[in-house]
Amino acid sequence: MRSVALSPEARTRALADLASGELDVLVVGGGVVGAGSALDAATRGLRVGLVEARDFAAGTSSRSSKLIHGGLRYLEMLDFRLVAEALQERGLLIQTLAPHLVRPVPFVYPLKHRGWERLYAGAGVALYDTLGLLSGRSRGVPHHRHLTRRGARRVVPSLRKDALVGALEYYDAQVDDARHTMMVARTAAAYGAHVATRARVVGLMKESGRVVGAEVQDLETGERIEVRAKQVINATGVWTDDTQSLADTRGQFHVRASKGIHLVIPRDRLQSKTGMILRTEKSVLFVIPWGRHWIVGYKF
């Protein structure tokens, strides 16, 4: 692997290389899924291209809750395999793949009922910690702990005294999502992928009913090039249907976007040393530290 810079010169070379011969794989979309697909293909020795209409992580991949987590709430759904796999990936990211980008973050879960809730939630968090060890490696985050009401308010002074009887503190991890996506794309380029931003797919080329490449417009110069590929991967997320329509057909799979809301508030509006996770009627509410702000996130 060689070190590369995602510079204007590198972009110009990548566009020229994309047009110079048939690729094994052309990935459309520079979010984390597209960048990851390009990296996976490039490390297998394939000739790979990646084009993005705007910039890396310009869409959903820079608008996440910034969490690397195992999905604590999925334990209630008894989806142990999903949680164990996610926790294994969390450990890999913290300790091996991206320790410079991913770091542990504590969260407080307030308890509103005496006795049974501490047993129920405590058992869930203990299982969460245990599943993180099943991969045979360290979790990469500290173990959870139980807090009294006074202990919880010492950590989160903004909590009302009458709003809880105690709390649990556990750890997940946080990432700079946009920077992570950019680093994945850069690593793909280091393994030989031809990576270009500001390169919009304006048409898909078909032969005998099969997509064999794409027409790509350089948004800096207006020039259009034809990029031929044995396989074209549509990694455009919520724009998947729009990209599929360029082939004059509806794809077999249709994207149904999930709905989530993130509010960003100044850090001084909430006095707390940790993040928080709060239960709602239908889901959970996350309060996540992010620099000089808090991200308040809710997923429907």
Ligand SMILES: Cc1cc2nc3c(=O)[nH]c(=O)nc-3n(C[C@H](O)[C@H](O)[C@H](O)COP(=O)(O)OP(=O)(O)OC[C@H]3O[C@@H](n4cnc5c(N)ncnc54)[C@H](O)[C@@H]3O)c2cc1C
Second form
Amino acid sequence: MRSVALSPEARTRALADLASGELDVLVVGGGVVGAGSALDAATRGLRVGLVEARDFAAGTSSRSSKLIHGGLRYLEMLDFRLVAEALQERGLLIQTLAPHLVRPVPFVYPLKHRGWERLYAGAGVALYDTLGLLSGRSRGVPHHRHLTRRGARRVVPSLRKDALVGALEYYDAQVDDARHTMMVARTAAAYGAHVATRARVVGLMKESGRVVGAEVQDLETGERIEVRAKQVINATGVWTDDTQSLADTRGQFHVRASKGIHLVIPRDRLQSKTGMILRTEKSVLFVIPWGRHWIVGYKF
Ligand SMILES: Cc1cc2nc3c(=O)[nH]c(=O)nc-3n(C[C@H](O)[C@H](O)[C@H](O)COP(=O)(O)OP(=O)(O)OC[C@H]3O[C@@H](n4cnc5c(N)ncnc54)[C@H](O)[C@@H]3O)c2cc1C
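So the form predicted on its own is up there; where is the form predicted together with the ligand?
Zooming out: every chain and molecule, the one shown earlier first.
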């Protein structure tokens, strides 16, 4: 691994390298999936290219709810394996991979019903904490705790007295998603990947029915180059079908966009020392601290 800057000079060099000789892997799309794929391939010693039409994380990867979570609500769907794996990755990110970008955040879950809800939700967060230990490493976040109504209102003074009977407080983690994606792309470059932004795939080259590379347009100069690769990875997120259509074939996978809404409100509009997770009719609503603001997020 060498130290690299994602500078204009490095970009020019990367485009020249992309045009010369066949790559093992060309990754299209510089979101977290593309950057992660490029890093994975580069650390296996493969010759890798990564092209992004706009900037790193310009798509969904800078517009997420910025949570690194095991997915408390997936426990209700009994998907324990998924939650355990996600919690293991959360611990790795907090403690080893990106402690400068990922940090623990407490969330309060208000309880509205006496008795059964504390038992049910309390068992859920206890299991959540336990699954975080399955990898044999430390979870990287504190243990959950039970709060009385008064205790919860001390933590979240904005909660109306009649809105809850008590609460649970548990921990998840938060990431600066755009910086994280950029760091992953830069680490891929440090392992030798040829990385270029403002480089859009405008065509896919095919031989005997197989995709063997891509035509890439440098959006700074308008020039087009041909990049040959043994494998082309389509990591263009919600644009997957558009990219796939460049090959004039129907893809094996179709991406269905998932809709989410984020309201960003000034921090002083809500008195709380923690984030909050609230149950809605069909999903959950997150209230997440984000610098001088709260992100209020709902996912359909
Ligand atoms: C509302 C919402 C909230 C979310 N919250 C969370 C969360 O809290 N935690 C979490 O872990 N996940 C969350 N997610 C999911 C997560 O954000 C996505 O799974 C992830 O960002 C998808 O990354 P991606 O790389 O597949 O796509 P993207 O980040 O969209 O990247 C695709 C890239 O491809 C590029 N591209 C497109 N066409 C071309 C082309 N022809 N040539 C070159 N490049 C091209 C685009 O410019 C874009 O940068 C959330 C998702 C939504 C919608």
